[in-house]
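First comes one chain, alone, set out as structure tokens in the form predicted alone.
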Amino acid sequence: MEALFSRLSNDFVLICVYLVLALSLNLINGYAGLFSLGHAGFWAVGAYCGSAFIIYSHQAGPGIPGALLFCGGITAAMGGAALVGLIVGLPSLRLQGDYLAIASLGFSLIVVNILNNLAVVGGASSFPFGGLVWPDGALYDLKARVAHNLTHIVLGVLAVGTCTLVIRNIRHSSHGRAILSLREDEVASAMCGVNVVKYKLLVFVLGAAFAGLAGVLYATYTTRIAPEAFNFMESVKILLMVVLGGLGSLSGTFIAVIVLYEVPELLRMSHVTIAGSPVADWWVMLYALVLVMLMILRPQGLLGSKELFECAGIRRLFGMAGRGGREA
């Protein structure tokens, strides 16, 4: 039983995890209209980040408590990763299309490049390294591992419902509007007005913040972490969710993140073999070939820049409940 609880409750947190960095992955390349390709590398970031703070302050001062000191490390990753994001942004963001792309994802792979060669965060060891130890309590504590996973499930809820929230309230804000406005026509936008620059740099400062929120939940739950959790294929992963929900779609994101981690993980499970090797170990190239087809049978995603329930399916479905519901 714990064993299924184990299980169950590592698959949700790490989707919660996904559901925050598609998220904002979304709010950068579906609202604003960007094509970032290094957010992998603002989760990095917001994992050394809020890691080393929580760890290093353990170490000056053993008596702070636990939940002061993850506060702290939240802090610390949403601040260093939103300070990154505005620094790798004031320059890139006057990029755009392919150009964006290609220095967005040199970021990503500078990040993993410091990382893998800074000792102080172990290098390409894992970190943490030596004597350095997580706090003792249920956050970081292995032994009462029960503990520790129910904490990170209320947790990953917590992160997603306020990335979830910040994002559809600033869709419906005049902010939003602006933002909008770039992804259907830049120029249009400027000429009516628009702050192109401070807008896009708004959207990559809060999506990278919220990236770096990913991080130190990502971090924190599984208690090691190296630079090569960050590579490029972990960009790709995270642009694909997006893609395949629809650029814009926040409710098409949450569909997509379940469907893309849940089938590896039920391939794996299945022992399935193609040309006599796991089918889990084909699972890259099946990403790349999703991406093809996406972009050739539905360039918009599953349900496009629209949420679930403006769907005329789903609008069609819940008025015959509706109507049901009265005539019984």
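Because the structure is a prediction, the values reported are computed rather than measured. So that the term is clear: the rigid core is the largest set of C-alpha atoms that superpose within 1.5 Å between two forms. Residue numbers count along the first chain shown, from 1. First, how it differs from the form predicted in complex with the partner chain.
- Taking 2 Å as the criterion, residue 293 counts as shifted between these two forms: its C-alpha moves by at least this amount when the rigid core is aligned.
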Second form
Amino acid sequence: MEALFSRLSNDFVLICVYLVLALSLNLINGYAGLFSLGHAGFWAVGAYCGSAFIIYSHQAGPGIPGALLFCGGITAAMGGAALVGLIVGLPSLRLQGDYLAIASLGFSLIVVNILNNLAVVGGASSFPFGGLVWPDGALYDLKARVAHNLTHIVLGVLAVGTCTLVIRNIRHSSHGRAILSLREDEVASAMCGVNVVKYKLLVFVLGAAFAGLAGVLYATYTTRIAPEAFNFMESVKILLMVVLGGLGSLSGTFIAVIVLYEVPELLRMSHVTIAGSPVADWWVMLYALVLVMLMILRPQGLLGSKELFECAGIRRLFGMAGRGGREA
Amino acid sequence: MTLRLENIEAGYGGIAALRGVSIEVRAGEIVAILGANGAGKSTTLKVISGLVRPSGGAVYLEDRRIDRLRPYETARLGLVHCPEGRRLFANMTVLENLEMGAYQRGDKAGVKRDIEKMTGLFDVLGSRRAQLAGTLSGGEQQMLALARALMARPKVLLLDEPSLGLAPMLIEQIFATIAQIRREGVTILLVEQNAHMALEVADRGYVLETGHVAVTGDADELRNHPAVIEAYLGGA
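For comparison with the form predicted alone, please write out the form predicted in complex with the partner chain.
Once more the chain from above appears, this time first in line as the rest of the complex follows.
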């Protein structure tokens, strides 16, 4: 019973973390068409800024309540990631397509490298919270662990909800239309009076800030972070979630994140033997095969750029009428 | 509004495209720029709207110097460039394309009225509001590009080859629309390969040759100018 709760809450919180990451990358990549391969870099910046704030404030004033520390941690994480996003974005958003991808990839490698050599946050080994968890208490205590997990489930839901609402509201404003037009044709956007650089920077910084939020949530949940957790493959994983769900589709992102997180988790437990010898990580092959098949059958992603309730089949299912969704 | 180019020089990576081009478009006029491929017609428009920064000379809109402004800033001054190749937002609907045209306008009611007006002016667009712009035919796309430019309520309109690749009947319709836009007080600078049609609607014209103004004059004058007849009107 306890193991099941622990397993379920673990999956739930980590899915929330990936949801915030994938939704914010969808804003950058799906809406604005900026091909970023460095999202894990902002995730790392948020995780480390938030952790450093919480851990060092706690050391400076052990009496500060956990909730206050956590709020400060969120601010530090989002602010830090946004600032780094601005610094990275200013020069690199002049680049387009593949070039931006390479620049952002380079950025995320630099982040991991710096963290590996930054003794003040633990260097290449982990940066642990020690006994510090929120709500107060130690993790080896069962009651404290349950409270810790429940708190993070609530925080996860809040983070995903905020992220979804903010992106949705942007999408349905005139700003959203301007952002979408960037993906289509930058020159034409400028001709319509859109300040292209400003909007690209805005989208990039906002996406980075949300990645930072995912970072602090991840850090306070696991209470132990290491640079290796934010490597390049994580950026690819987040990008896969976005592409698979459909560039520009928020509900598609939800489905893709849950599937791409849970399927490996479930398959990891199973064992396959070929010619008498066990094959390690056999599921990676299946995973790759599923991805290849999906890109052949649905190159636009599961939902394309539509939302779930815009799809004809779902509309019929719920007996909804009115204007149909855009064709992907 | 009056648009004035003084001795504009511009190029691409060291290759000169314009060598001292001076052009004036007075308020309410239609002025045509004619010339062969590579003469610098499109570059001239790009310099005016800020897509290409000139290496010499100056551009004035009324008395304001605008050659250091960026494209979105010139657009906000009412100088709207309808670029070569339509450049629609292909994966956005016809309606969204029109709304993007009005991006810089604050008057919601006026925008709504103008959308009705555009779908009346170009009736093919009315029935296709919810269709993606990329799925329209070439002629419809050209209409939409023009309509999107008009949605900005331009004071000066820069048109780059609006007749390119269109059937003769559609070309007639486009030029009829251009004449109508002018009657509403919009100043128009028109780049065209189709010298016949361009000189029919234009008041005056400039003929560009390898980056400089070779001939200039009233449309009637140009129509009867031996060099223009030989090069662009195909003998007479």
